[in-house]
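First comes one chain, alone, set out as structure tokens in the form predicted alone.
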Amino acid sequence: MPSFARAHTNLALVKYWGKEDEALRLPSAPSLSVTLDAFYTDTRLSKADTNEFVLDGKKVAGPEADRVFSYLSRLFSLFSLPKEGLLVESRNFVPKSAGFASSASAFCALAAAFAEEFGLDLTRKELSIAARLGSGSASRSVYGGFAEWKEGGTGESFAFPLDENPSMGISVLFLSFGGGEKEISSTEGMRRSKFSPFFPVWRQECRKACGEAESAIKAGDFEKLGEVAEKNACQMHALALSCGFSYLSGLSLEALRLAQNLRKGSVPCYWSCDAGKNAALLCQKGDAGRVKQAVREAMGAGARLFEAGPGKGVEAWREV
């Protein structure tokens, strides 16, 4: 019978930026994220005569399908299984053309569906290792709430949970300034960043940030966690600038100024931004309405708003 899995995307509060080994997706520094309830991928996996990939109801070929089946081939080898044809049917419940990466939820769901289909009784640590081979950030989507991914020098690099049912009351407001392909991919951006004279400092700062974020999560200190997240995002983009490129737009920076102005007005709000121009604002649930209103007043139709909170870890089951 076919197997089914659902995995949610995550937002890195301490960014994954830099690989020690691209093939194994080993990170140069630790990262820490919050899994999001609003955005997820559903994947159905079944044995078939030939490989076929269907995404959002449409058959997909080319590089996108190649990446999926190259990854599945790695899983067959990892678990010493004979290769078989597979039908992969996925649906991404992630806003299209909004700049949200779905690779974390997509590869986490695919890893979980594969384990279910082939009867692999994996621990979550083992599943995190398997998901990492498809997308580094997928290692964190195995868990709900807050998760951390330590840097690793071997193939055993994995993520682990910090607080899967946070009581902090965090709300994540995504500001989308339009889609379009990035001129420099995240992979290429990471490669270039390793040549920056500031890269060793970046690694140390990420280690420090993870320690501070862990303490803030344990203490339920939203403002400290927000400070750590905003500083780390600024450092990542500063690292890119030191190598002569940037993902930020004027609207990205306007969102940063908006968060800073809200704090001056006694509304704790903090900025984050991945390798792209779209930004995220972190606030407490009770302040979400005020932050959304401030975004509308400052940016009007220039920003599409999406709201999320802490989500669940990956789930998988066999269809009956």
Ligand code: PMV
The other form holds:
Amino acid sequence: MPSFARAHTNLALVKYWGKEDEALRLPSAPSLSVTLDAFYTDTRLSKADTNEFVLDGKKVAGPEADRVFSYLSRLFSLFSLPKEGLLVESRNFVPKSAGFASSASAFCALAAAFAEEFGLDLTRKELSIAARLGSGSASRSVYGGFAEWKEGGTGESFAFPLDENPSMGISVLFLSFGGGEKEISSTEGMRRSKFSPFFPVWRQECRKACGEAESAIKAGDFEKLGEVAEKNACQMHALALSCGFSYLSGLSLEALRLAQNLRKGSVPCYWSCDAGKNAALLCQKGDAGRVKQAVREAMGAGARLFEAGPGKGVEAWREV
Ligand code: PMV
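Now that we've seen the form predicted alone, could you pull up the form predicted in complex with the named molecule?
Zooming out: every chain and molecule, the one shown earlier first.
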């Protein structure tokens, strides 16, 4: 009987950027994220004679399919199961053409569908460990709301929930400045960043930022959380620049200035940006309309807008 899973993407407010062990995907520093309601991956998994990967209705071969099946092969070994052929049918409800990454939701959904299909009855901690082996950020998508992933440990590294039903009315507005694959993958970017003379400082700053973000979440202090997130995103991009590369474009920086100008006008709005040029603006739910208007006034058709709020953790079930 096929199994089905839905996992949402997440935006890191404190970024995972650097691995201690690449094969095991052990992070050099802690990270913290908010799971998003608007963007997710649906994955259906069924036993088959041969491996096949169908993404958004189209059969996929090449590196993308290889990554999926080498990950599944790893899961068979991890859970000491005999290898079997699998049909993986995924649909990404993530605006990929707009340059948004889907590896967190994709690998979290895949891990959950696999666990369901093979009746593994995993705890969420075990599921987070399994998801992490596909993509580090996927470890956090197991949970809804705010989740954290601590550094260190061995193969047991996992994320845990901080607040799955945030009372903080937070909106995340994504600004897409057009598609185009990024030139430097996050794996490669993390590899290069470890050579930065600032890497030890980055690790310290992430530890500090996670502590501050945890307190802000507990206190329901949106402004503090936003400040921590913006500073951490700036530091991640400064780290990349210190190694001679950057994901940022002029428009990414214009979005940063826009957030800072909105704050001058007393609208608490904060910037973040992942391993790509597209930016995210964090604001309180009640301010989302004003922030969207400010983006349209400043950037017009140059930025496509997508809105999300805190989302649910991964769900999986067996089809009957
Ligand atoms: O999980 P990966 O390998 O796709 O890396 C994610 C990297 C960032 O999105 C930039 C940061 C993060 O913590 O999600």
